[in-house]
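Listed next as structure tokens is one chain, alone, in the form predicted on its own.
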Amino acid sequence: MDNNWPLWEVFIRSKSGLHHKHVGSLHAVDAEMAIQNARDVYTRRSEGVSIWVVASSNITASNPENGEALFDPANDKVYRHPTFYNLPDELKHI
């Protein structure tokens, strides 16, 4: 294999109405050959009906050392926490 393919992120959604999991790397020229070796590397037994590849390089991530100033701001917006609604029991998983 060419160490000089590019690295892709392989997400995978195992059934419809779910969302895309990421699952793991792989290298590979472009991205039709990606999603090849993505549906033969992650789903050999039918776990998958839709795959997604992303160059690697086209991700940009936070820092996780920044995690406490990024995401701090939202704490002192009580109005994003819904503690004080009053919900429907009929809601159970907000």
The other form holds:
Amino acid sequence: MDNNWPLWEVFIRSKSGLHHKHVGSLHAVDAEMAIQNARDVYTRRSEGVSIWVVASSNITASNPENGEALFDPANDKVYRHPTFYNLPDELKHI
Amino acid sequence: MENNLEQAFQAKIDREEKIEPKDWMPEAYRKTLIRQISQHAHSEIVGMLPEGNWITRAPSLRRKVALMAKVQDEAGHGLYLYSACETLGINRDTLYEQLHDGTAKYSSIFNYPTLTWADIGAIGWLVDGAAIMNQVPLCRCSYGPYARAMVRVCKEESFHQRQGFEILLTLSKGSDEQKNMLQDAVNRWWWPSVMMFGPSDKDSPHTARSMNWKIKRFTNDELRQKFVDVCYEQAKVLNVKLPDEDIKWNEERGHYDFGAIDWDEFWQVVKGNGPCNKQRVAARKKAWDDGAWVREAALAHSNKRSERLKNKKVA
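Form predicted on its own done; form predicted in complex with the partner chain now:
First the chain shown before, then all remaining chains and molecules of the complex.
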């Protein structure tokens, strides 16, 4: 029998106003214990003001092999960037 | 096909791009990393034992809270590293089993005993000092999760070394008895610390490959030299003598020359015949076995709760 406790991914907001950021993972039997463990493992020096834990099994990730299909189409759409547009230098506040 | 993948993989590493868990990697790269990261994690966990030995006997409350925080950090470092290792497709219990049955190694330094309070200082100065020297380049390791874990570890490790040095500095200004205790600890910890960098480059067959994969950035001997150079100067501040008659400045090389390392001792300890090998693994196994009922109970409790929740929803 597999006695490994489930794996959880831990996300920490380092201070309010910032996104939660992935910091690592840990094992815990449930979400509550995962939060407690995350506090001990990842915030011993005031690294955070908020913690998210997500069961790793609930995360769906894109496959690196599909990277080209997913992300390359953006490369030839330069018109999505402000620098694509030629405007005179004397134009201000734009 | 395999060849193309391998070339693309190496090209990516050469461009200093990180390898992430789901990326293709050669089996040997995966195996090397599992071995290295797990060995590193086990070292952090076993490393708590020699220091834990002195928590209840720390000479003041200030020293005691610092040592407890340090030992707790070691546990944390072990956990960051185990979680990095698991991203390579091995589970936690298997890693523990490998430690307990001896298939996985941990740093030999932790097979030496902590006989006096000065040993806690010497561990901070020399053992953590050597560890930092090893670990800082690992922050740039090609495997993303390992590199990120090492950034966290290194941030915390500097407190460890400073608290150790402060312990020794206090002893160096104390009574003759305290000064002797300091010198005795340095005498016993110096050579094992020098050996922490591993076998000499000529006896380290995998170094070239690991350097090519950018798992390693410097060879064992390069790091060892750096360590000796730094420690020689620091020893002056403590007014202690490093137990090496041959250590002297070499103008030509711009480094300190140092005496021959007793590699027989090194291999004896690696093979399990160090002063505390059996004790360390036994303590680790006992903690694991004694905790089995807690792990089972927690899992059973959680399963019961989710069952109940499910039944409630149905009703």
